[in-house]
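The chain below stands alone and is given in structure tokens; this is the form predicted together with its partner chain.
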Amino acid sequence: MRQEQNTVKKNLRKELDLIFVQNPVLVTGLALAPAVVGSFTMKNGVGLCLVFGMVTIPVLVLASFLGMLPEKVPQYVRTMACALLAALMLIPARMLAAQIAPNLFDSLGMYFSAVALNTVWLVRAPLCQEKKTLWSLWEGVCLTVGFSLCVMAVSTVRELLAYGTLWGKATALPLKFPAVAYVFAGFIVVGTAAAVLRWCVDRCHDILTLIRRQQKKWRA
């Protein structure tokens, strides 16, 4: 019983790592295109997160179901099934996005739909085939939270610097750098965010190691 609990705890921690320590965009480098190009306003960021979640979570759950199929079914057929589901999920995602902001689809252009073919589910789906459905669902949620944190942080910074606004409302920032909305600035901002996250994770790791060492000393 205790062993089972430990395994569940370990798995939970592993999946939670997908939010910060193994962030799908900033650490693993997956789904970079929408994060770099599309995230220049907060509304765009929310739209991207919405599509990402609506595509990735069902696809990973489907992948875990596909894992129950006999081994005779080739891997490429399973990938095709996942891709078809991802394509179909774009229709409800687009309807929901229209509720948030009517021009969201036009503002994101092809990147709205390109999220359906993100590398996150492409890489994680084969791994989810060996997992139980609930764990796949949890993984999908963690990946979505990780992606959303990255995209929202990047889009907030870019909107503030490029237009001096937050969610379309003016702020007190007197300077504007319209070029930050361009693709090259997207690369630089995402790269810098990746470096900042790595620095933070390293510092946290150092602090934890120090605390553990001190605890050992006190026990001794």
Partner chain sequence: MGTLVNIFTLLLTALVLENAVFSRALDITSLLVLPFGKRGLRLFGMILTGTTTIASLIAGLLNPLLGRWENVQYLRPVVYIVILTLLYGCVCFLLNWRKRDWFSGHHSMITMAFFNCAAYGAMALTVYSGFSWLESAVSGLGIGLSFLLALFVLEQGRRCMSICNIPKAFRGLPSELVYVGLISLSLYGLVGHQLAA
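Numbering follows the first chain given and starts at 1. In this text, rigid core is short for the largest set of C-alphas that superpose within 1.5 Å between two forms. Predicted, not measured: the structure shown is a model, and the values here were computed from it. What changes on going to the form predicted on its own:
- For Ala101, the Cα coordinates differ by 2 angstroms or more between these two forms after the core has been superposed.
Please could you give me the other form, the form predicted on its own, since above is the form predicted together with its partner chain?
Just this one chain is shown here; partners and other molecules are left out.
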């Protein structure tokens, strides 16, 4: 029983790491293109998060089910099945996202369709074939949360600096920098956010290491 509990805690910790320590955009660089190209307003950011979650979560769950198939089923067949589901999920995702961010699809262009083949599920789906369905679902949720935190932070900063607005409403910011809405500025903002996250993770690791050392001294 204790071993099972430790295994569950270990797996839970690994999945939660996908939010910050292994963030799909800021750390591993997966799904970087749509996160940079479309995240220049908060509405676009929400639309991106919605589309990403509606594509990634079902695909990872499907990958878990495909892992139950006989080994004779080739890997490329499993990948094609995941790609087909991802493409189909873009249809309802687009309909829902259009209610929030009508300009999202014009700004993303071909990158919107690329969300169906985003490198997040292409990398994680083979790993989910070896996991139970519940863990694959939880992994998809964690990946979506990590992606969403990154995209919303970046889109908020870019909208504020570029247009002086938040969710389309004017703020008291006296200066505007329209160039921040361009793609090159998106890479700069994402790169800065990645550096900040890396610094925070390193500092947290140092603090935890120090606490563990102190605990060992007290026990001795």
